[in-house]
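In the form predicted alone, a lone chain appears below as structure tokens.
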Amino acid sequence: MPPRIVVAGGGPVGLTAALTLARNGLPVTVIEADAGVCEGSRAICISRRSLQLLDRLGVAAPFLAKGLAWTEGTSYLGAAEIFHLRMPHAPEDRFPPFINLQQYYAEQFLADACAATGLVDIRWGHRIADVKAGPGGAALTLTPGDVLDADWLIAADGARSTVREQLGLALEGRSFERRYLITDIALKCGWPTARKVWFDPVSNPGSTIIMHRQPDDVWRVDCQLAEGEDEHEALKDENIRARISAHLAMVGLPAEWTLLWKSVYKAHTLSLAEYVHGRVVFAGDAAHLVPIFGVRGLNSGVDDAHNLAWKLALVMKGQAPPSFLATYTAERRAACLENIAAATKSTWFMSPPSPGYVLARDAVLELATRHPQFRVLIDPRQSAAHAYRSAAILGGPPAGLPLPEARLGDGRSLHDVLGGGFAVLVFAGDGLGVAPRRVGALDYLEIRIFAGDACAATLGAKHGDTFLIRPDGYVAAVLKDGDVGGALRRMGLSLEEERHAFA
């Protein structure tokens, strides 16, 4: 019978572990509590990082035909701009610094995507009622009533996880008092796509009010709730009506709109202290939470799903031993705390903890107006892709960081000739070529550059240099031997002849 891969959670996070161990040919059962995808609009912002990974998986597509593009934000104190963002972005980029697409079509695409590989099992309204881990794997009792044993367990099952409640493990750090009324209103409007945000506005004095435009005519608003309102009252739609409308009126938007979706938001900044647990990994929010001030918590969670999945896959594989998934934890808490250290900073000044916070951030909005060497202070420091340092990565710059986008002599991208494994960039003397490659048993795709070209001065690669690639689009190492096998090794994979142990 051939091992078992559960994933626990059918959201983005468990969907992306789902589809990138079907693409590496292992066959995954998602278990899912609702009956269908999420309603409203949830975790909205994709990050460009995101995309990629998205991309590798063959799925970016329709998240960019239907999400909406944004680069520019702007803050206001009153009706007052006091701050504009400009995220960076060049002609060869293959994709804006941010999309904002709601959660349940993100859920859709990545759902056909698991469906049309044939390899992925997702049953829509089971409930895990019971987890029982062991040393070979974990045995899950399922409402309504069925059992299944797991050689492996992905636990992707949000902030309220069953899998780490049933585990007895505990989120650490700290929690934030202050909350945000959180709603999806149909608008029709010419705004453009930017993330705006007002403190203390007319319309809500002592506030914060953020707007993000959607598809399908539909705007997000996230209204901070005053300290000590009954979150009760203020979900009553009268009360939700009287509060947007008069931001609406305020900013000279249409009167005419509707309600869609409500919900109570408040932050927290809590993680696991390791995200692998025997043959049980956590992922997302089920391993950590994060504000959403900087849009991480979604982002994050697709780097997790896809760092853990492709890392499982060599596991699966037999091409890395079990110990390989101690680089997962090392890579992803260590980005989980830089995410906590600075959205922590963007949810002080957002939702000041208080009464100095409050005095400190009202300072800071004051001075803003008149003096615009103090607009930096407002920066919402959105998610960017992190550095890693792991035994997954050998060192050396630009070890440790994505692989940039850069343009080959012939026009493409880079990364539309990577594939979806691990990639060799040789920079030698001749021209361009691609070719399949085999050290031992693992394959990967080699790809040969002109040291000359424009793709390896972006890259600061020299004649003789080799990059290896791993399959996040992570640079694991720059050798100067050319001894990829070598290297692999060092990571910790076994080169010998695969064990399917699927098979």
Second form
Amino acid sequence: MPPRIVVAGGGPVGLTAALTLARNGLPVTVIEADAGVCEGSRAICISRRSLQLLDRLGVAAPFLAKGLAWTEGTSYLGAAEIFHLRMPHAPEDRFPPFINLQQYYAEQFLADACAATGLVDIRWGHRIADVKAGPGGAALTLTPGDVLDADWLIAADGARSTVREQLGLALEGRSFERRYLITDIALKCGWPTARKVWFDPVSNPGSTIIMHRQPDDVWRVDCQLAEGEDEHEALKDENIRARISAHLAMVGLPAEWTLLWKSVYKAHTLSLAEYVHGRVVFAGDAAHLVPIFGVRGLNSGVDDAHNLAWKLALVMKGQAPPSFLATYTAERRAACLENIAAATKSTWFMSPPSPGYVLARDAVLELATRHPQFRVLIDPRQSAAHAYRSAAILGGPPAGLPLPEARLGDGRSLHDVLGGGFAVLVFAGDGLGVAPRRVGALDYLEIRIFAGDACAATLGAKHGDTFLIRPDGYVAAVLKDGDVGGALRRMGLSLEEERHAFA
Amino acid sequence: MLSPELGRGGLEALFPKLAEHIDATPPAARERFLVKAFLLLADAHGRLDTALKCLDDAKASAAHAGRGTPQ
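Switch over from the form predicted alone to the form predicted together with the partner chain, please.
Expanding to the full complex; the earlier chain stays at the top.
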């Protein structure tokens, strides 16, 4: 019987992990408590970095076809514009900085891609009632009744992770008190897709309101609740109607709209100290919670899932020892702490945690109307890729950074020829060539690039350089000797003939 | 110690201006006015360490006043 990988949670993080494993030829069982994809828009902003990863998994197309791209945002104090956000977007970028897409679409696209592999069994409507973790894996008791033995369990079961609770693990950090009412409304409106934020709007004095356009004429409207405001009262349809109608009237939007979904959100900056616990590995909100301001929740979860899954695939194939997964915690927990540091600064503005923060925030907002130097403080610091340092990064700049967008000599994007596994860029005196290669048991793609062309210049590569690219698009090493096998061994990988790790 | 740049004359000129601005600001907006003044001054001065020291010194002097009879 083949070793079994079980993923707890069929949200974007769990499904990304499952799809990555399946792309590596490994069967996966996904356990999801809901009967189908989620209700409500939830995490709607998908970053360029996430789109790059989804592209490597061959599933970016439906996201781009359905999602609404955006590059700009505007913040207002009352009715006055105080900050205009412009996200970097270069001609060579294949993807926009962000698309807005309801999470239920993201889950459906990922579930469809998983199903198409024939390797992913998604058990909708199954809850995990009990987890017994041991040195050889984990035994899961499901409701409705079934027992699953997992050689590896990926816990991607969200903020209220059952697996985390069952293992007696606690998140460390802090929670912010102020809450946001979060709604989806159906509204016909010609506004372009952009992030719009109103501080202290006349419609809802003292509050902060965020609006995002989504596909299907659905708008996300988030309203900060007053300190001490009763959450149950705020969630009553008539109170939501009054709050949102006042705002739509203030900004001159149609009065005809329908409430589709509602929830309440509170910001947290919490993380597990370690993401790998024996054969149980945590990802996404099960591993950490970051504030939504800056859209790092889903996007960091997708990065977690991909980072973990390609490494676990190597372990499953016997090409890396289980200890290689320590690089997952090293890279993704460091990313989480960076996310928390950046998102905390955004949260000071979006959900000030004390009267002192409110006073300082309001002072800055008022100054920003006349003093442009204060406007940078209103920048929401949107999610970006992280620089990694771990045993899976060998050094030599730009090692540890994601490969930037670059065009090859024939006009194609470098990323379009990279494939989904390891790749090696050889900067040589001859022209472009792409060929599969094998070192020991490990397959990779060799891409020869003319050292004098624009692609080499973009990457800062010199004639004779060899770039080792990881399956997540990160530069693992810049090799002067071209010894790919030696570099992979130094990363801790085994190049012995492929064998099953648990055979 | 008086700042050599500002000196007694400068601070004496600033004192009534500060008082007049505070008086002219509605009580509910005074805190925010003073925070804005501090942020603008810190930005104009351009030194984070000095701005942070000013905050600490202002807090220390308030704590001293609160202890009662000066020694």
